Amino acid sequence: MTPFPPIPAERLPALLRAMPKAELHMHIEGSLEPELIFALAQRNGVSIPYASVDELRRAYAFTNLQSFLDIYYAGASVLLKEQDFYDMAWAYLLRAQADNVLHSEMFFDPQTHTARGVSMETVVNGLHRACTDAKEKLGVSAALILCFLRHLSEEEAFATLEQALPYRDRFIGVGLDSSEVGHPPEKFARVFARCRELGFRLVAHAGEEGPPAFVWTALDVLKVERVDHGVQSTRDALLMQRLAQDRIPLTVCPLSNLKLCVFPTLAQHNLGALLDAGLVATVNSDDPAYFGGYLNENFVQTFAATGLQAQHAYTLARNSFEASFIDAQLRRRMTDRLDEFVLGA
């Protein structure tokens, strides 16, 4: 492992911003900024229950996951046409490039849109076109992961999978998101088994507000390769051993955890404890338009609050490439870029 040279504290924020990294837990609908919501509402003739951008931003005072989801789904109502999905993804990918993100794996929630009469083709094609352009025009590698909404039924997830299969070459995996409490991973055992048979990469949200037991069942029943969030895992010593031994990545989202009251303060976040235990923890932005920061802000604010150092930053960035679903050759190239950056720091 390439060690960082000693970095003065005042230089750490700039290093965090410039460091090459990957982002693996970002809901593309959660990157929809209020300004774009209003622009798309006007373009599509959609009425939204807020008079201004400022009024909408003031509504971003969440007490838990559900209070966020209520606004999240309202914001998504402005997305109707393929160009809308392209514009949303492109806006995020420009920010990713500015944050020195080399690779992004973006979640999307087709059920949020098909329930409103928007076709799967419209959703997938708009997002995929932005991913293609990002590689060609920005030098950013980007891929899509289709997520099932866990507050809906497994039968509805199966129906969504069937709708998506004609476009299976345009997304690399499936995940599970939305309201965690009351919806354990095993609710979706059969549809994940089918996705595994089809060769999709598997991830699931678990252990954000839900208990460590949800992480166990995500691993053992859904057989996921990566756990999204997973911060409640520190409550179970055996689970922590399992995650470390099997190199199961956790896609941690610090500012999201703060905004949704998973931790009372950022200083109390357990990212450092996860790293100290040898887990493949990564830093991500989750729903950055709603939670106060894209990837670099998650790094800078979390490091300032917790006292994490440059070597932690290197570990987190290296973990992000290890945990990604890119091929071995591209992973080596990206890791080499990180090591070259460190040597020049």
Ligand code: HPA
Second form
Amino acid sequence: MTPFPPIPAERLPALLRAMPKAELHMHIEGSLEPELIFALAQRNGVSIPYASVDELRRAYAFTNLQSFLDIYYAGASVLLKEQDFYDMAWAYLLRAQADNVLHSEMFFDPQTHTARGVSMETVVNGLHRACTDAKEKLGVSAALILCFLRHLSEEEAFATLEQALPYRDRFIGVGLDSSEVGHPPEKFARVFARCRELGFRLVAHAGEEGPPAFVWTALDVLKVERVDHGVQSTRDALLMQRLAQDRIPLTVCPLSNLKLCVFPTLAQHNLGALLDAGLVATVNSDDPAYFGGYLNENFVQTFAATGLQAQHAYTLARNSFEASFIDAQLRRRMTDRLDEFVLGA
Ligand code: HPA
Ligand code: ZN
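Now show me the form predicted together with ligand HPA, since the one above was the form predicted on its own.
Entire complex below, previous chain first.
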């Protein structure tokens, strides 16, 4: 691997920002900025229980995952029409381009919308059109991953899968998100088995607030190829060995972990420990409108707080391409772009 040459500390933020990278853990509904929430509320005649953008932003003081999810689902209630989904995704993809993201795999939560009477077609078509335009107009490759809400039932997940199958060419995989504690991966064993038969790529949130045991069952029962968050894995030495040996990527989200109090400070984040243990860790923004920053902000703030260096940046960017679901040719092209960037640094 080409290591980054050592660089002075003051040059590190600019290097992190300019570095080509992929983003693999970003919930598109979590990219809804308060300004867009208010604009869509007005456009659609939806009332929201906040008087102003500032008041809404002030409500973004979370104590744990659930306290965030309550506001996140309320924010998504302004999305009704295909154009709303397009506008939301387009706004994120512009930010991704500005952050030198070459490829993004975006989660979406259809059950949040179908429960309000918005059709699967509306959701998927709006998001997919933004992905198509991103490739053409921004040079950003983008793909969708459908997430099942784990606080809902297996039956509801199966019904959602049924509704989504007419659009199966518009998303590459399935994931599992929402309230982790009390909803272990194995609750969705049969849903994921079916998705695997159908040829979807598989990921799941595990080990964000939940125990290492949930990472084990995500791997061994759901048979996921990538673990979202997974930061609790450092509590289980055998699990760390397994993740390293099988090169199972973790999509780590440092600012999310800080805002949801998974770590008391960014300086105490275990990203460095995950890399030192040889894990395929990546950096991601999770819900950037709610957690204080898009992808580059996650890189810059985390590196400043933890003392990670240029060679860690290279490893993280390289991991992001390795962990992505792009084909081998595109992976080669993107990794080459990273290596060219390093040589010019
Ligand atoms: N965890 C679980 N569910 C989510 C998250 C998260 O970080 N963001 C959006 N839905
Ligand atoms: Zn997430």
